[in-house]
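There is one chain below, alone, in structure tokens, taken in the form predicted alone.
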Amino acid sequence: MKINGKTFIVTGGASGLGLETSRHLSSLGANIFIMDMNEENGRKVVEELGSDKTMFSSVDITLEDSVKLSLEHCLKKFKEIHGVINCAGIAAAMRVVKRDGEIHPLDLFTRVVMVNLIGTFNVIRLVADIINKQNKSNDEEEKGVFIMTASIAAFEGQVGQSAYSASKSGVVGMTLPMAREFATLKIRINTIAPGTFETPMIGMLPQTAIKSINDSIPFPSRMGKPKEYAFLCQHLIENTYINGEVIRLDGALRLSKL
């Protein structure tokens, strides 16, 4: 698929790797919807890539009819939606049973699968019967590519990320048979899943944290950068012939147990 005059929405689009990813579709020609729950810098993105060809909308992605509203907001600006780059999650760490005897909150477990996993396929259930129904044009074979996001704590979680990884695994899950499903539909969905990268939360660790992680990072020995998670969101958009991946990126790191 070509980029340039596609629309796509990106949620957790206005911070972190969705930020990076919004500004670099931006830059080769695409229409970026921001799906986020940060009214503040979705407004702010909106300012720094222009308001002509950038929208944000104030959307918890759990919610059926929150979603629905912002996509319609959405078709009325840019009339068509060809594609999702899901980077909206949260991440959670506590043990199952804590060493003071506190053991975890179910109400905790439940809000992260609630977005990671459910919110994800939210969005994703209901722009693909939006690009299901679009008129499509003689000339191009896809209608439409969604890319979602992982993690590399899908295979290998560590301790006190019961509720993150179990999250991040259903996401693996649902990209074989959502490819399968949406051949059908000519829709590709491909997951990336990541490893340690730069974002606002990284950097609030101490710089012993950080050389320690960079450490443990084969090769390059550093974090990912937000502009190579968005490269690879360009590639699986414009490679037709990727379809049902889960890819790693993550320069070889595996979480050893701790």
Ligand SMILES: NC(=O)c1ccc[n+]([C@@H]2O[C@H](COP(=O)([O-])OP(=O)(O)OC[C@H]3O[C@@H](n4cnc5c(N)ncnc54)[C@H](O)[C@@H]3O)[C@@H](O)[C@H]2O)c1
Second form
4 protein chains.
Amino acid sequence: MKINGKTFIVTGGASGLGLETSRHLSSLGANIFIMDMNEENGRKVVEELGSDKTMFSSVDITLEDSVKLSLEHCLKKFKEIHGVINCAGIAAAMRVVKRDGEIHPLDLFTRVVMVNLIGTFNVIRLVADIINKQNKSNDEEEKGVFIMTASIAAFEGQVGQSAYSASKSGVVGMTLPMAREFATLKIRINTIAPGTFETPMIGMLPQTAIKSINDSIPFPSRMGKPKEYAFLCQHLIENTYINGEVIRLDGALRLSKL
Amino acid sequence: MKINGKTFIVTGGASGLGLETSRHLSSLGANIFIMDMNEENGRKVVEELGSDKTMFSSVDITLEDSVKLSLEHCLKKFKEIHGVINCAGIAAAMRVVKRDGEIHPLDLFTRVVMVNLIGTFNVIRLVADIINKQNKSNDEEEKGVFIMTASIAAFEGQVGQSAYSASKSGVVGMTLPMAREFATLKIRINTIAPGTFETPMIGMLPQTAIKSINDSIPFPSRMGKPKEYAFLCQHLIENTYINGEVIRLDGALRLSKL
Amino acid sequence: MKINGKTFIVTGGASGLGLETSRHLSSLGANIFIMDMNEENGRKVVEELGSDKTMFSSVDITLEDSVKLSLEHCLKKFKEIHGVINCAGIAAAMRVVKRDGEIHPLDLFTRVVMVNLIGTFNVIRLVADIINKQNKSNDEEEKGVFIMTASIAAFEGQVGQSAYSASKSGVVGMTLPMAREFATLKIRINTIAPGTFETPMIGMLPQTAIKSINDSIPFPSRMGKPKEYAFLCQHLIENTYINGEVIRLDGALRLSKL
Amino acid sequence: MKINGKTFIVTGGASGLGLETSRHLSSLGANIFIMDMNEENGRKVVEELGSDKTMFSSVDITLEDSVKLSLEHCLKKFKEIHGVINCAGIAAAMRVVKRDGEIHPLDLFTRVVMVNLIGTFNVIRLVADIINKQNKSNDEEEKGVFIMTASIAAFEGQVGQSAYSASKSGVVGMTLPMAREFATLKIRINTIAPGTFETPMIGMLPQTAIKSINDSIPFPSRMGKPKEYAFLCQHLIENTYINGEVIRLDGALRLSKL
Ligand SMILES: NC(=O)c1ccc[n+]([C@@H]2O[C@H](COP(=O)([O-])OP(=O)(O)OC[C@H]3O[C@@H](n4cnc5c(N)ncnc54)[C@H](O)[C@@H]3O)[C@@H](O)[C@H]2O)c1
Ligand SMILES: NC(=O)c1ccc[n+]([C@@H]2O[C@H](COP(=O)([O-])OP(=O)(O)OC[C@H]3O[C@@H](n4cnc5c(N)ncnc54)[C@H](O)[C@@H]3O)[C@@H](O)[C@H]2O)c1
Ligand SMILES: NC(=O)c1ccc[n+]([C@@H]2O[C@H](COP(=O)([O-])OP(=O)(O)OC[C@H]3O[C@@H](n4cnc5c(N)ncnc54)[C@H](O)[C@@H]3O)[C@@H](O)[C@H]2O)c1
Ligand SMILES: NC(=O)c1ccc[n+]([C@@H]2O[C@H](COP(=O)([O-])OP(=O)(O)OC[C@H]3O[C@@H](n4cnc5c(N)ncnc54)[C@H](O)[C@@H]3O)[C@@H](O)[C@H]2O)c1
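Could you present the same protein in the form predicted in complex with the ligand, rather than the form predicted alone shown above?
Following is the full complex, with the preceding chain placed first.
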């Protein structure tokens, strides 16, 4: 799909990977509709990218009505939707059973799965319906493109990541069945599994932790730059033959047990 | 781990794969504690296997208190717990967007993930805590064994399986991080990904559907027998070196798009 | 890595995926050095792309001396080498034991593995040595980029593909250890696993076979275009953070048993 | 398949995993035919297990005639063949390009692939032909069972393992296409991917290396015992529904880069 002139929803677009993707797709001529809970950041992005081609909507992606209402605003402003980049997500680090005997709260597990997996599905199902109803195919072949964000923790989760890994491998596993379904709607869907990226999610770590992460990454031996994630999003939108695939973006990192 | 004399919880043990596993482990000398919502079936199993070595508890695995209370009953009767076979689960078949425009209800997605993924986690975290507190290691090396049940739909989900695939790949993805954590507790955890098995979950299909499923399975060209699932459970309990692994049990079936 | 002004070796560059990749990288300003056994085609490509920026060398990639000599020619003309796109490969379709009792010749198996796996390794090891000795890092970070070509038959090979699947999964499996090694050389390596592409390798099939292949591909429901492969190569060269990864390029196709 | 009274070929049966598997299957009542290059060890095994139910044949599995002749001896003694456990294999550790500039010899790569991949295929194709011609199905359903031995280096090969990883991932990749083909012959085929096992292949390492390997294995935090491998072989023979699958047997180990 050609990017220029198209409209993309970026969930979690107010920070980190989503923010950089919003910038990048905007610079390529796309309209950007950001769904995020962080109003302050959201408004800043619109200021930065310009309110003619960008819009922010305060949304909790786990809530049916919140997303529905937001999509109405999006359609009112941009008329059509051509894809979603799903970046909204939360991390969590907690052992199932800690050494001191504390047990992983069920609520925490549920919350992580709710946002990362169920929230992602919630947005996609509602947008798929809208794209399906948009009459004309935009490019010769395609009507829409979805990108989901998993994590390499989906494949080799570490100690403390049972909830996060479960939520992200859930995303990995629903990629193919959705690609198979969306074939008749002329929508593609792929997933990016990032390694460790320089974003606010990671930024709070102490300097020594960051050094040790960098050392564990084969090459390039540093965290990923959000621009590199955004660049892969661009390719996944533009290359029509990639579908139903999950791509690791990690400098050849494989997560060790700790 | 040797099976004779040990106590295993079997969730979903009142029907299908869990029922057959209860029978099999019981025949090998284990105490069986069944957690299931189906009281009628549950009571029948206890009758069949004998109430001295078997107990049924009416539990919804998604509910924290329900499982906790049930575990107290289990400990009262059997004193110790050595493992869980997680078979409780539900299926669902629904397109994200149907041809008639109907959209996959968010509730349905949430319910499937709640039971298959979050319910599984709920039971494991509470039992891991109990096993951790049991003083003595039962065998030379091991204090506990967990088996989770995914599905090959975790890997190549079909049209209509986005919720089911998501829930089951979530189980697949949390296998390794939990194995890594449970190492210090001397607990192993593995997952079985069944193909298509002759159970009530499948049994309602019309004869022609069953014939076409059988034809799609390379060899043996028939559905799996619950006994074959139970037999693999036995091996996963007995073979101490299998850990953090997901095993397909499917007669070499790979699910096609429809 | 920026492509303009760099020199890439394309094995199998005289036909199909390699040919289109040669054209594409050339159009982006790269020097192209084609290693192929097909002299006639090879010379045509040089004519098409211009002998100042393109060179053809008649090489059998399985032969140590043939590749070594060829690399000397390459260095004489272009001074430096920055990467290899490994497209040289052969297909084979033969049952292990045919219905009429004929057995898969060992030679055929060996030949397929020799070209697709060992030939690929032969070129990479010799070029890695050259890049390692080139003094200055070309871009800020990277000295070289390798791309190997596997096939989705590496993951779900069909009847008759034991040799081909073995050779291609061999390529898949050596991607990560090579990425880990090449980290110290500042070289990245990734693998593309194409589905079914419109090339001479496929072109000889009858029209009905092609129709049935197309129908099996979810979306886009047609064979891949070599341009789409070349476009992914471009991205793998340009996106510095993708390393040690294998990417399916297949329109969400999963190969069924036949 | 029931093991008692059946005849199994064990390649590499004179040492390590193959030796222990020979012992184990023999103790379960099987006839064992060992193909190995190590005559001294081979003769010892026959002495140990008894020459009525065991036979050794000095074979290089890479050679067509050597294997063919040996199979004639096997049939003469045991009349029928019901399966092969492929354990013959060699390891190799060599960087593609060493720090001192030495390049991985092509011969070494070829030799490793020749033994581990092509040799495995060579034995299987010839035995599949024999089993196919044996008139009666031995059990109700099955005529034969094959087990191949890969390695977890097929999935996350380390520095120095490009040849070994390539050969073992080749084995992984041909598992499914062979299972699909052998379906019509009523033969199952599966692959075991061992982690690190206490065998002569590993035994030569210094004590510190062994300690560091053990520490890297989550649980049980020690090398695998050949008995555990043999035990999984037993299960793969006995459980009719496991087919086309690759099973990691590694105590939840994931290989890090070094
Ligand atoms: N940064 C990394 O290293 C890394 C690695 C692997 C995967 N990821 C994934 O990438 C995605 C983006 O991560 P990031 O590093 O940019 O994080 P981030 O915290 O910088 O940004 C995430 C954004 O999502 C928003 N958000 C969270 N919950 C939401 C909800 N319920 N509804 C709407 N918006 C919500 C937050 O407000 C925030 O703006 C996440 O899904 C994360 O799991 C990140
Ligand atoms: N049968 C198959 O072909 C197949 C294939 C792949 C995976 N599986 C999985 O195997 C497992 C067992 O399946 P089955 O075929 O035996 O199904 P089944 O329906 O025969 O048995 C499932 C049991 O789980 C119980 N259960 C459901 N929800 C529960 C809850 N919230 N709390 C407690 N108990 C609950 C049910 O009452 C039932 O007794 C499931 O997880 C299923 O997804 C089955
Ligand atoms: N076309 C497809 O559908 C498809 C699908 C999956 C993978 N692939 C892989 O993509 C690669 C390119 O395939 P293609 O379709 O372009 O095939 P192609 O036959 O059009 O081109 C392959 C080229 O490799 C050359 N070659 C073969 N053996 C060689 C040797 N020993 N030394 C040097 N050159 C040699 C041939 O001369 C030919 O020019 C192959 O590795 C193939 O296995 C192709
Ligand atoms: N030991 C481990 O930690 C480990 C780990 C992963 C995989 N494996 C694999 O398991 C298999 C068995 O390994 P092991 O540790 O028992 O090794 P081992 O060296 O103890 O035994 C291998 C046997 O194979 C025989 N052999 C080698 N080449 C042969 C040939 N061309 N023809 C016939 N026989 C040949 C040897 O003579 C030897 O008896 C190998 O394939 C190995 O790659 C072993």
